[in-house]
Amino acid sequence: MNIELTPLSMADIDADIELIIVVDKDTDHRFVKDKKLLKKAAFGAAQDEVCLLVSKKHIYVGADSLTGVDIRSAAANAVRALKGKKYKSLKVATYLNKGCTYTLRAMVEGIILGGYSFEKYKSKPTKQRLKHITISLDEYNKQPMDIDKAALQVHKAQIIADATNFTRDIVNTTPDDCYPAVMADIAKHLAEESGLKCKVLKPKEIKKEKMGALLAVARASRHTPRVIHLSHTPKNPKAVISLIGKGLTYDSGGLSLKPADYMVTMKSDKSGGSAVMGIMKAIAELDLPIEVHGFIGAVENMIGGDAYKPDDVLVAKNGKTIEVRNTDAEGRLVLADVLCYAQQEVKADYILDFATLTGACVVGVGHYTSGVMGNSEAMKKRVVQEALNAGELATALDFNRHLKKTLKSEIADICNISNTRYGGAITAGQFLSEFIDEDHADKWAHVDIAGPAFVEHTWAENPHGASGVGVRMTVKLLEKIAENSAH
């Protein structure tokens, strides 16, 4: 989409149609032009609410209130509305919050995740018309704009939704297109349209590092893995921050093989290192100046005569040996020798890990929130705090010293899975703890996104599967961090 911002008042923009979010049902409001239409048509100007009125060329959406997650959510719906639909070209108004200009970048990510579509496999794709937004500077309640700061969060904002959507497009594509080889094939190419560094680890690299755990569940699979390290390294930067993700191209369960229903959407597993990706995308193209590091495990845990098996005992990068009582915990087994990897070749001010880990967080936190998880609460209390502030949902579950006895093993260091069915989403992230060194303990936080990564319904400004979870949260800590830091 061409985004263009203008001084323009909205009426001497000409386009095909006009949106117009109607905030906290105010149907008086000026922007409102057609108050005995949208009666007719029982239009409350509920949150996310549509009402095209094709014969005005106007379309309305309802929004709660002028905080960017109502705005993003309500302009994502109402450019979904028009998909399909012949409108080439959409005008609407400058919506703020008490001036901030966050809620404008919040809209313009509404406006480009809300256009999202994923129809490589359709063989009659849906076409997305809807190619030149024009934004007016005219302000919903009459506030003066600074039009520097306006282009600026519209600058930021086309980034970060591209980049989120880049992510949902490596998500949602099959097994067969997307294994381990292709993921570092992704990686390549974008590292050389955005100036990263890359660094592909093949089976012979990853065998003299030692990574026993994450080999073991990659050798059942016909597609060897991949570990793949992007770098973003500015002149003097203000901090450094290493990203791990775990991006499992697909998980059958191994010989603990899931059920049907459950194996099904397993193309998912790879949100996490997708995630990865596109930070590291926008990252490059913000251009932020503090040196990120992107970390992936991608590897494809299958059976066969090779399968590794329950009551093996594997020994990971660390020299920590892990008995496995189930193959299908096999993210955290992959996220263990990785996260070893990114300490040995990084010391970083601060550690992330993404990974669809465990189905427990969705049971305890539900779909649409990721679960974050570390040492420090400080670090925990700051993730989950940028996350809210991007919009997306997350909150903090606690270790706990009780739990992480369940992980005790009497024939290796730590069994990958618990002796008890509770708490499965905080055990699992107290088995990665275990690979996190001393230096590095309290500066490291893990973020389960197994809820938000791939939903099978439209939601907020996300659609029908792959979400890029993780994108817009941790630009946001980083951005954040860039401002506060003095390395």
Ligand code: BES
Given for the second form:
Amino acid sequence: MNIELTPLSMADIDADIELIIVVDKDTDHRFVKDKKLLKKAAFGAAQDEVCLLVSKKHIYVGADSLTGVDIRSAAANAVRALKGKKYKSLKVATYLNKGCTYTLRAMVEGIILGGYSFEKYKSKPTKQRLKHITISLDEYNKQPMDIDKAALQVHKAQIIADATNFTRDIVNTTPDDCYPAVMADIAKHLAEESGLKCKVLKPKEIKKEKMGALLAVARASRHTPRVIHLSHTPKNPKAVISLIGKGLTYDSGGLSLKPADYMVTMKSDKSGGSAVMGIMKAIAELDLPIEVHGFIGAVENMIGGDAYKPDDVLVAKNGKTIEVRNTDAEGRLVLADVLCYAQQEVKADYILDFATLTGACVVGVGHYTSGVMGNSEAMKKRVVQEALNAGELATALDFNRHLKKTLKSEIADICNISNTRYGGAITAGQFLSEFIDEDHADKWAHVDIAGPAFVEHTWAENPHGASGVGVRMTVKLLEKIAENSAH
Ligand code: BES
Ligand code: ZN
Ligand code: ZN
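Beyond the form predicted on its own, can we have the form predicted in complex with the ligand?
Zooming out: every chain and molecule, the one shown earlier first.
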């Protein structure tokens, strides 16, 4: 989508259709020109409610407020309603919240995110014809605006929304089209396009690095594993950040096989790794003055004669031994080794990992929210805050010493599952904490994205399927780190 900002007033812009956001049901606002028709159509201007007046070339959408969350969702729903229709160009005014240009960023994100649909496997895809968006500086509350500042927000929004859609495409791709070697190819291609560095470890190198836990998970698959390392390394970086993603291109559960209904959608178990790729793409394009490393453990968890088994004891990269009691708790095994590798390769100021790690997280906080864990209150708080600022939902899930004990093994250093059926998101997080070095302990946060990564209905600016969760929140966090850090 091509997005243009212009000082022209709305009346002077030529476009196939005009988008009008009706804020807080204020149908008397000067932007609302079709009062009678809207009344006839029983348009109540509820959040995300859309009314298309074809003959007037106007599309109306309701937003409860001028906050980024409401405007983003409203814009996305309006664009979604135009899908399959013949409009090629759209014009829209500017909506600021108390003069803040952040709402403009949210609106542009909403337009691009709402325009997304995954049609790769449709023999007759429904085209998104909307290509040109013109935004007038005519503002909802007649507030003056600095066009350069506004243009910067539009530019950032485009990069971030495109990166989110890039992540969505990877996650939505089927397991037979996107297996570990393909993940590595996507990373290499991204590196070439965006000026990142990319190193890929194949099985021989992974063995050399002694990633015994990851290799065990990968063993039964015909698709061999890859460990991917992408890096953005500007001169004089203000901070160094490592991002680690769970990239299970398919999770059948292994010998602790998932029931049929639970296996469907497990192509989405690569969402953490795919989010890391999207974040790296955005960071490179924004050229943030921080050093960012993205590590992805790309593995397929399958069954077969060579499969790893419940009762096996694995040796992770840091030498810790793990008793396997359930082969479906594989993500933490892969992450254990990749976390160790990341810490060996890079001394970071912040470490974040993203994983569709537990069904328990979805049970606990629902489909739309990520669970943020770690040893440091400050780190959890910061991550949650920036997620909310970026328009994602996240909440802290606190560790405790009682749950930690439930991971005890009689025969190895630790078990890969807890001995209690409750608190599964937290025990998984506490398992990971065993693979964080002492000097990184308070610099690490674990984000369980099992809920929002893949949802089988549309919600706000997110489509059916992959949402690209993690991209917006992390880019926002990294932008803040880049602004505030003096290395
Ligand atoms: N990939 C799943 C977690 C998951 C479940 C993600 C639902 C998205 C939606 C993970 O590998 C898994 O299977 N976890 C088990 C852990 C259990 C065996 C301790 C789970 O959550 O049931
Ligand atoms: Zn699993
Ligand atoms: Zn999994």
